[in-house]
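Below, in structure tokens: the form predicted on its own, a single chain.
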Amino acid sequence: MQAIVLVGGEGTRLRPLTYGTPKPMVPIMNVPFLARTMERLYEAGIRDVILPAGYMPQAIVDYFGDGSRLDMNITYVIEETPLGTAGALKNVEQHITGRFFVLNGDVLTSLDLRAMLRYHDEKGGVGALHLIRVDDPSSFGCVVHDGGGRVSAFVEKPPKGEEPTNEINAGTYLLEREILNFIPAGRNVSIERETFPKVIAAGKDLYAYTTADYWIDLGRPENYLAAHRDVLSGAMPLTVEPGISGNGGEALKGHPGVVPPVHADEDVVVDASAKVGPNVVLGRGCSIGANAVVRESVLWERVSVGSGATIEEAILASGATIGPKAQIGRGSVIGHDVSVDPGQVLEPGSRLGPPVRA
């Protein structure tokens, strides 16, 4: 068993985190969420991994290797130009053997890959989707199918109200190798848009795999806060200790301004008198000075808080340096290495990076 996990794309709702670090590697619980990605596969059995990919690949080739230390096969694909979710699938076909899973590069998932897989062995047809129900399904992509399962239209962000179904595509795919002949070679080709209905008008069978997973996208800042909350209250399973965890952890147990979930990385300093949490990750060398409060926020690698700042709701990407009483307001996300000037106030959902590139 194969997986293809689709690593391609530029991480654009999340800049300026993605002008330095491609959107796979963006962290999960101070571990790169494409790493996460790779223990699901492992647990799952597999261990043949391909990763199409087009922006700053080599800081995934840096970090993964061809895969031996994971105990794992990886096979880098680049990607010249952005080709779609089935125009990547094309561009690797000379990769894939038999059947083949498909995992979306920024879905955080507890979807069972196992399940799946019986699920699939079991209706038979060329493909299985992973989907999810959600409260409203105008912004995804609606999938009808019967009461077998048997997938009988896609319908892509209905208006409010006007949705076939509340089931979405959730963006796992168990696939057999035929599926290919369906895509054209050399050109963008988006497999929810074009190759599902293609398959479906031709008389093939997709069935959809719905569950009560937790899921979520992590293409925004919102999302990816969230997501950091769900795991650690427990609602997203990853191997977090609730309360305060992580290999810096111990050093905070009793401190009395932090206020659990908090993880920590290792050589984290918080002061005696700052205050950290609830809902807070630190990456490894960050410094929170005296007074200081951080709350709800995700602080990534060498992130240094001056005396008496505020941190509320943000993402601060690794290096970021926040000068004493500078107010960091909810929805704020400071790219890598920048400096807020003591005392300078930030709006709620500031974004403060480096110049957008050309």
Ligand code: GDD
The other form holds:
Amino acid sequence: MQAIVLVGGEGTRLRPLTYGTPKPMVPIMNVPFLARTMERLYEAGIRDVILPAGYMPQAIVDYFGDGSRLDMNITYVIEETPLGTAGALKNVEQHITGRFFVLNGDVLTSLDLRAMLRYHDEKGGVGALHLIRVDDPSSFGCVVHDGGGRVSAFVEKPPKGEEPTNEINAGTYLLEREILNFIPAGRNVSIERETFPKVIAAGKDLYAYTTADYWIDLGRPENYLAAHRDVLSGAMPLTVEPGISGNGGEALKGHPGVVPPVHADEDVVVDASAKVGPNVVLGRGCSIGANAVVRESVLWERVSVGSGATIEEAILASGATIGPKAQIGRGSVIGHDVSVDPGQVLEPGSRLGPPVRA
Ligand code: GDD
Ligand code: MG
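Switch from the form predicted on its own to the form predicted in complex with this ligand and give that structure.
Below is the whole assembly, all chains and molecules, this chain first.
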């Protein structure tokens, strides 16, 4: 069994984080997200993974290599220009041997891939689509199906108020090789806007696999923070101890200003008068100065927070430096190696990026 993880998107909604780190390598609980996905695939018995990439592929190749470190076999296929979510599959056709999983590279979920495979075996057809119910389906692919699960319509990102259903495409497919016959070669093709509608129009069977699993698309800053909150609270089952956790957690236990849940990597220094938490993740080598306050935020590696600075509901990429007494408003996203001046006040929702290295 093979899996194709789509990792070619530019991650525009996560900028400026994705100027320095491609979206699949954005860390979740201090580990590149794609590594979590690989673990899930491994647990489902999948060893053969194809990665259609294009945006900053080297960062992915450098981390995973040929996959042997994970006891897996990884094939990279780099797109010169983005081929879209279906074009990317067509482009790796020569590597596909039978039916295969397709995973959007930015989805955190507790979905049981083996159970989905069993469902597909029962139902047959060209493929099975994992669906999830959401309150606001308009920013997703809406999937309409009958009582037996047979899909009758796939409507990608319908205008608000015109959603035909609240069951949305959760970005995991199990597809038969036959689907490739519905994808033209050599151009950008969207599986959501073009291929699935075409398969349905041809009268072929696609089946909906709706579950109540934990599910979130990490591609937006607010979701990225929500995902961390959910992992820290245990709502999303990733093996994280409750309370104060991580390789650097032990050093923070007993610290009067650390309010759990907090997850910290090695070599983290938190001043005795600083306040950290709840819902804070600190990457390796972070330092939090005297009287600084960090709440509801994710700090990547080597982030330095000056004395008296306050950070709330923010994401700070590796190497960011926050000057003393600076204030980082809620929802702010700070890019790699960016410095915020002492005393600087960032409005809520600020995005402060490094010079674009596109
Ligand atoms: N190789 C490659 N080439 N990968 C791509 C390309 C491309 O041209 N374009 C996008 N991808 C990858 C992205 O990296 C991501 O992992 C995945 O395909 C989906 O792209 P997103 O840009 O994240 O799409 P979305 O979140 O707006 O919508 C998709 O996901 C929703 C669920 O999260 C759609 O599949 C929706 O139907 C779905 O509901
Ligand atoms: Mg997405």
